[in-house]
Structure formats: structure tokens, C-alpha cells
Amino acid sequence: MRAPKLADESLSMVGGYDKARAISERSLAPPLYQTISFPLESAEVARRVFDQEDPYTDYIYTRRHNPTTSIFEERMALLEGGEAGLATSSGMSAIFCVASYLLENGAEAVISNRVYTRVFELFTKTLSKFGVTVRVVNDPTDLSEWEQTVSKETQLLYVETPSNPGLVISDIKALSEIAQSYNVPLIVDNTLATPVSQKPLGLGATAVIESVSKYVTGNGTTLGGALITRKDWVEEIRKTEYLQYGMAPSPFNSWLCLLGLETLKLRMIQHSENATRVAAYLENHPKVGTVNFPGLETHPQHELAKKQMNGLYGGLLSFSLKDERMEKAFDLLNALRTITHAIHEGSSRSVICHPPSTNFADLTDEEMEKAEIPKSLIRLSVGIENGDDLLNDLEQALNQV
């Protein structure tokens, strides 16, 4: 009998660990295999699993594969609609795995400049040391700029949508068509949307990156990443870059991610509802200048976000005060009582920060200007607390600015 096609809420609970598997494991929850190595039945079995003609068909060492992590990888692949998943020690390591797999000396990558600053540095500073040329698209919403930037040497396109911290929405389907016309893969960072809001692979992307440290775990306790893409890519990367760089997550972290996935859809609904209320409040506040949130009708890519994001716009927004002095932004952050000042997003707890002076401070003034990150920008990751409490905290803090 063919297994039923399950909705995201159900896949988040049983993907990779269905009823039959739970019965065979004698455990309702996915078991935690907190071990580095796995005993082998015999010397002959050991020789076979290391045989290059039939490589690594069994669990032998957690740096390559682990049963708990395998469940998490399968669950992420099912949610994203991909062939296979690869869990990594962080979101950055997932990006580095696929980039180093695809890019050789002399290759070229085309990336959006609206990406997390460490991703921008990975491509423009680190990979360039290995002979990779990186070409930057300064306006990822301008398809003609992508067309003009891609060349016959291009080996991958990379985009983050929604982007951090400006919440720019890029057209995944249109970018996938450009990539396909050059026969190159499109890599999409889906962290801020998550698979329950946006499915890039269904829109034509070749691979998806998730920093599972954010919404997937949801509580700011677990560092991890995931790459979801073609099965042959995952198998090849697992045997090479993944093993060589040592990018496997702890089994315990994979287990925590599995627990987090169980409530992902419910949390994303609450994140989105709260963030929509907060964005609307800020947009109408006399002391606030600009607000960036794709759920607002005034957002320049709102219609695209409606079509692409399944009605859930996530919990991240950014805004600037009308008084653009950095000191005023600091005054606001310091006056908050409930919302915590922290360098993170996607947590169930609301956190706020000032990107230009913290996690984006390494960008040059020119790079920051091109990425439209003004010195006054404040980033707010709206959690799942009571919405009225969040609004009251913002109100009392804005009254002091």
C-alpha cells in the first residue's frame, strides 16, 4: 500500500520516523544515538563498508553518518520537497559544503549582496583564496542585473530570501529560469521562511540551505545547518567535503532539531501573526521612519511574498527611527524591558539588535550602502510571546527616545 501524502504538520512529526519505525525501535520519540563509532559484525563487514565499490553502506562513524541525524536529514528533505538532506554543524558549514563541492579553481559564483555578512565574506574573501571569482548582484530584485552578471564561467547562483536584515524578497522562480538557461544551479537560503512557509525547490531551485539554529529549533539552544538537494550531490558531498572538513552535527543537536520541528508550523503561525501586528504598529508610529516586513502591503515585494511564502511571512523585521542618529537607536534598545538585546533571530523569544554596529559591522561603508543597511537600522526578531506585551514594551521604549 502506498503511504499517504502528508501535510507539513504531519511530516514535522513523523517524517523519517513513521509508525513502523517507531514500533521497531520500541520508542515513541526518535532515539538518540549519542555515539561516535558503531560496532561492526566482523572483519569482513568492516572491509565491505570501506570497499570503494560499495562505500559506506552501514553506520560506522558519526562524522559521516548517525541514525539520529539520518532521521533529521530525511525529515528536512521531506519538508523541503527534496531528494536528500545533509545535516551540518552550522548553517555556514552547509553553505561551505555545497559551495566548495561546486566551485573549483577558476570557477565563478554569482551572489546577491543581500545576504548575511558572514556568507558575503565566505564568498568574497575566503573562496576567492582558492581561485574562485565572485560577482555580486547589488539589487537581487532586478532580474536584468542577474542576467548581465551571469557568464559562461558561472557555476552557481546564490540568493537569500527573505534577506537579513533588509527583508528583501527575490523571485525564486524567475531566478531558477535564469540559472537553468545557463545550466547552473540556484542555491537558496530559506532560513527566514522555513520549509513550512516557502519551498524553493518547488519553484525551481537546485538546493536549499537552512540554518536550523533559528526557527527549526526555535529556542536558541542548538547550532546546526542543513543542505537539501539532489541525492547524488548529497552522497558525493558526504564522502568528500563533509568527511574532510568534519562538518557533522552532534547527534544530540540533531535530536533537539527533531523535537523543534514538531512544533515548527504552529510557531511560524504565531511568529507571523505577531510580526505583522508589530510591523503595522511601527509603520504608524510618529517616531518610526521606515519598516521592512514582507507582510506589509507597503513592502515593495509584498505581492511576490504573498505568492511565494504561503501566507506566513516569518518573524523578522527591521526598521529605522526618523531620528537617524545611532545614539537614538541605542536608546531604544536600552529602554526595552521585555524584548532582549541579542545577536540572533528565529527564537521563540523576541530579540533585537543594531546590525550596523554588531553582526554587519565588518562590512565597509560602501558595502553597507549597496546592501541598503543604514546606520540607523534596527533588527527585531519577533517571538511568540503575547502580542500585546510586545507592543506595550515597544510603546514605553519609544516614549523614551
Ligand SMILES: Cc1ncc(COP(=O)(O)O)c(C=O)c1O
Second form
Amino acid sequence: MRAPKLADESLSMVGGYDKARAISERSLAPPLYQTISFPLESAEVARRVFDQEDPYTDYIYTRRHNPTTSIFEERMALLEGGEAGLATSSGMSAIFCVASYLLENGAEAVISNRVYTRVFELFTKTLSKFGVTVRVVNDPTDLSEWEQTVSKETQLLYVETPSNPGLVISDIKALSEIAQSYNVPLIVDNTLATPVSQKPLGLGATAVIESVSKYVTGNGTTLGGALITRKDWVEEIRKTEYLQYGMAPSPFNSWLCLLGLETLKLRMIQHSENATRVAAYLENHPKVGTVNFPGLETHPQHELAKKQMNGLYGGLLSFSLKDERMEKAFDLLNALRTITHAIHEGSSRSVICHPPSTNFADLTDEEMEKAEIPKSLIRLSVGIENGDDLLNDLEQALNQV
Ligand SMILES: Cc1ncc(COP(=O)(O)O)c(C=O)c1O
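Go ahead and give the structure of the form predicted in complex with the ligand, now that the form predicted alone is out.
Below: every chain and molecule of the assembly, starting with the one above.
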């Protein structure tokens, strides 16, 4: 019997673990295989497993693959509309896996500068140690800059959209076309949109990476990542970089991610609704300067976001106070009573931070200026609490600064 075609909300529940499997496992919830190794019934069987042309179809050792993690990988691949998925111990390790698989010594990568700091450092500092040249696009919304930066030596294009912390939207379809014209892959970081809002592979990207530590798990308990791309790449990476670097997640983390996925769409609807309200409130507040949120009509790429993001703009926004002194931003953060000060985003609980003095502080002043991160920038990850409570908290805190 052919499997029915299911919508995202349903795939989030049964993808990779359908009714027949649940019955055969005698477990409604996906089972947690919290084990490193999988006993083989005899030495002869073990030899056969290792003798297979592709020995990786039987479970052997969790650093390679694990049945709980496999369900999560299949569910992520179904949601992203990709051929296969690879779960990793963090978002960073997903990026490192695919970048080090694709880039050889002497290769060139072209990346947007509106990426999370550690990703920027991974490309510009760490990968360059291995003989990779990295060319940086300073305005990822300017397609002509991408065209001018890509060359015959380029082996991959990398973009994050929406970007952290500036919420810049890049045109995935147009960038895919540029990548295709050079016959190179486009890799998209889909962390802040998630597959229920945006499907980069459907727009022509070759690979998607995600930090599932954020919205996918949702409750801030689990560090994890995912790569979704061509099946042959996933198979190849699994038996090389992934296995050698030790990038596999704990099965328990994969299991927590599966629980998180069940409510992803519901949560994203609420994140998006709350963030839209908060962004509109901040935009009209006399003490607030710029507000960056792709759902606002005043956002410079709002029309593109509307087309690309399926009407759900996520929960992340950033803003500056009109009084741009850093102490003023600190005063606001310290005056909040419900919204919690933490370096995180995408959790059900609202969190706020000041990126220029914390997780983006390692960028040089010049890099920060080019990435348009002013010293006054505050990042707010709007959660799924009651929207009135969030506005009241912001109101009382803004009254104090
Ligand atoms: C957009 C984005 N991509 C990737 C990462 C890295 O993810 P992880 O913390 O899971 O390694 C982060 C972390 O903040 C992020 O914000």
C-alpha cells in the first residue's frame, strides 16, 4: 500500500515512524535506543555486515547511526523535502561536516557575512587553515555582489536566511540560480525559519543545515543539528567525515528532537504571531529606533519574505533604542521581569540578549559594521507566552530607561 501524502503537521508526528512501524515496535512513541552498540548474532554475521558493499545499512555503532536518530533524520528529510538527512551533535557540526566534505585544499567558498559569528569564524579562520579561500559577500541582498564574488574556483555558496541577529532575508531562488550557473551547491541555514516556514530545497538549494537546538526542540534542552541533502552525499559523509569526526548526536537528544518536532508548526504559528505583535509595538514606541523583523511591512525585504516564508516569520527580532548608548541597552535588559536574559534563541520561553557585547563580540569592529550590527543592537527571541504579558513586560522596562 502506497503511503498517503501528508502535510507538515502530520509528517511531524509520523514521518519515519508510521502506523505499521508503531504496531510492529509495540510503542506509540518512537522508541529510544539509548545504546552505543548493536549485538550481532554471530561472528559470521558480523563479518557479513562489514563485508557488504555498503556496510552501513545494518546498525553497528551509534557514532555511525542509531535507530532513534534514523527516525529523526528521516522526519527532518521529509519535512525539508530532501532525499536524506544526517543528524549531528550541534548545528555547528552539521555545517563543518558538509563544508569539509565539499571543500578541498585550494578550494574557494563564497559566504554571506550575515551569518552566526561561529559560522563566520569557521569559514574565515578554521577552514582557511586547511587551504580554503573564503570570499565574503557584504550585502547578501545584492545579487550582483554574489555574481561578482563567485568564480570558476568556487566550490560552494553559503547563506543564512533569515540571518542572526539582523534578520536579513536573502533570495534563495535567485542564489540557487547563480549557484547552478556555476554548477556548485548552495547551502542554506534554515535554523530561524524551520521547514514549516521555508523550504530552501524546493527553491533550488542543494543542502539545508539547521541548528535543531533552537525551534525544532523548542524547549532549550537539546543541542543538535541536521543536514538535509542528496542521498549519495549523506551516505558518503556518514561513512567518512561524520564517522571520523564523531559528529553523531546522543540518541536521547534525537528522541527529544522528535518530541519537539511534534509541536513545531503549532509553536511557529504562535512565535510568529507574538513576534509580529511585539515588533509592531516596538516600532511605534517613542524610545525605540530601528526594528528588524521580516514580518513588518517596513522591513526592506518584506515582499521577498512573504513569498519565501509561507506566512510564518519566526520569533526572532532585533532592535535598537533611539538612545544608542550601550548602557541604555543594558538598562533595558536588566529591567525586564519575565523575558529572560540568555544567549539562546528559538525556545518557547522568550529570551533577550545584547549580541555586540556577547555572542557577536568576537567580530572585529569592521566586520560588525559591514554586517550592520550596531553597538546598540538588542536581540529578542519572542516565545510562545501570552502576548499581552510580553508587551506589559517590555512596556514597564522601557518606562525605566
Ligand atoms: C543561525 C544559526 N545557525 C547555526 C548555529 C549553530 O548552532 P548550534 O548552537 O546548534 O551549534 C546558530 C547558533 O546560535 C545559529 O543561530
